[in-house]
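The chain below stands alone, shown as structure tokens; this is the form predicted on its own.
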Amino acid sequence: MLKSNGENILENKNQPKTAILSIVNLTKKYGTRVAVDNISLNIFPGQIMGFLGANGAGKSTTIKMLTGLAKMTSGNVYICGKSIKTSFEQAIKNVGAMIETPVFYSYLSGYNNLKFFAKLSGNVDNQRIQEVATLVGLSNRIKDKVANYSLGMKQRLGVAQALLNHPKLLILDEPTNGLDANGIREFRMMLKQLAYKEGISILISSHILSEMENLCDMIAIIDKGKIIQVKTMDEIKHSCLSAGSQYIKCNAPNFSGKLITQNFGVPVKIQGEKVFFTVKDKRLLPQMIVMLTQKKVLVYAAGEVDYSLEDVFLNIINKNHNTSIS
């Protein structure tokens, strides 16, 4: 289980093995361009899967195919065992989704907006509307007009709409846009409760990698239309340990890396502003800092490597690009 920063996380030790979402050899082409390239992925009950990728990697296209907003070229998607190709209505009834910025009737209250969508569904009562408003932290403002909502409140209302039908799978694309730090934390805890208490599976994409690290059980990384990693955060971090056990962050990483190799005989790896390396004698680290300072390098930070998801993501993407080039 991922670190919780003191938050109480319930564990699904007896998690069923049947996938709620199963993506099988999914491909999407636009003419000769391959946007999504033969990807496969499983998400199980109560699991929160982070879906990461740079702009244009195929993330949004995949999400649109999962929800029927884009037609797949080949492959298939199964939701609760039902194919969206052959049994779309049966499959999609198990899905709640918020893709991009939700759109509501601004002249109506949040409650009446949800009531409108509830009527379209045909099987949602007023009690459920109140329940989802409470779940997303809007119970005190649900009777206010949406015109008076902040962007963050509209995001919460979008999630409330996605939850109306008691979905088994929740798909969220950049759901924390517009939320302040407090709102993001509350939103994170809400999603954890939905997953760990109610067993809802969640596929979530976000550019706020620190939040993904705090929220997700699993991380799937897509690059150039291909899924290149599907692992827990601990597994992903462990796979990057070869980058080095110490680091120095500075204003001239390439220059500093050359100096460290020349003066200490240590191989280095550059990532952003950081120089990574492995030395058995940790007393060498302060010696390196002194040497770099004498060479007019501005050292911002140094120490033991503690990889963030951002570090890991950049490392994996850079490695994949270097492999593709060679």
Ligand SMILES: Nc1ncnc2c1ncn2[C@@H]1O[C@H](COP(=O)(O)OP(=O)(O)O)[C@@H](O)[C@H]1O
Contents of the next structure:
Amino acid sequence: MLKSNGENILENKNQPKTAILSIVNLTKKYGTRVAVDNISLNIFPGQIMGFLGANGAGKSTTIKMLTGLAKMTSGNVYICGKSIKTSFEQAIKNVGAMIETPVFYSYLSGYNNLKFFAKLSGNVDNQRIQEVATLVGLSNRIKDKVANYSLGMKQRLGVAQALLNHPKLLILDEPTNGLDANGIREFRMMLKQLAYKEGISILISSHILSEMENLCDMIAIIDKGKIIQVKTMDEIKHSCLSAGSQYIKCNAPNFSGKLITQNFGVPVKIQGEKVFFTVKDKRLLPQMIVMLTQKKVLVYAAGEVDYSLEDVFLNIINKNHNTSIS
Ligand SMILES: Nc1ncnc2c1ncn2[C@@H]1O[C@H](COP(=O)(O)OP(=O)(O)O)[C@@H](O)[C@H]1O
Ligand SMILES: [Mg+2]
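Switch from the form predicted on its own to the form predicted in complex with the named molecule and give that structure.
Below, the chain from earlier opens the complete complex, with every other chain and molecule after it.
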């Protein structure tokens, strides 16, 4: 719902805060190919939103439109209530962005690179340069040449650059691409502290769900240009459990499977020594074990199937592919 002055009013009256970022029916077509298909999404103050999708799903195209690097075909984007169509400068001054791998002058130090960008953007003083270097954990290497930086350090410098102007919203496009597990963890910790210390909202894209674990409050899943789910990280983790079923590992899986179906009325699947099934009432599992033991089956193990976050992501995407008409 929009006021005539272009300000975005939230339709949900229960929502206490105004969105920092509001994407409304955003579409991007390249010729006849629809790269981003009518997506809508809100990010609220202090929220860290993960933007998750396979390669080619439309993440970078969306982010380029949010930051004015690509022209939208239709729809609108509001940043702190200002439309990037009608009030681009007022909207974009609230945004710091790092899109793909940031480019720096490798013969200059990290500090002088930041100084260069600070000059470009105007009112950023030397104190802020030191401040952002500290925020991203680069203060003791900031006088070194960028040529001697690791990939992780370059990514941090990119974030430092994006922070120069005290943005309310930080947009990062696949910032952990190419980092090793340790680098990813450190980068994640840095972002969390940043969101906390600077009180900013973050939109961060990735094609790997587990990279967003312990970082994002919410996850928006984009597939073939459409947002197919927006969930809290807790909901996603919960669906790890409920998507999956239980199993019993034993010496007679076929026999046990038949008994379970006969006595508990649930369909089963046999794989190796394991019988898989789904029961909502967890108390049925020990009852099954007692029954099987009474029938002289040797039960080796039993429990919940431990689906990984990646399994859950792939399940959501695959379901979407099976239900979409195209
Ligand atoms: N400049 C462009 N011209 C034509 N098609 C493009 C262009 N940029 C991206 N695309 C297409 O748009 C789709 C989404 O790409 P992109 O946003 O880069 O995906 P992601 O960042 O999720 O990997 C892909 O099919 C891609 O080939
Ligand atoms: Mg991309």
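Everything quoted here is computed from the prediction, not taken from an experiment. Take the two forms, superpose them, and find the largest set of C-alpha atoms that agree within 1.5 Å; that set is the rigid core. Residue numbers count along the first chain shown, from 1.
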query = Would the C-alpha of K85 be classed as shifted by 2 Å or more between the two forms after rigid-core alignment?
reply = no
ask   = Relative to the superposed rigid core, does the CA atom of K143 travel 2 Å or more between the two forms?
value = no
key: Core-aligned CA displacement of L52 at least 2 Å between the two forms   = no
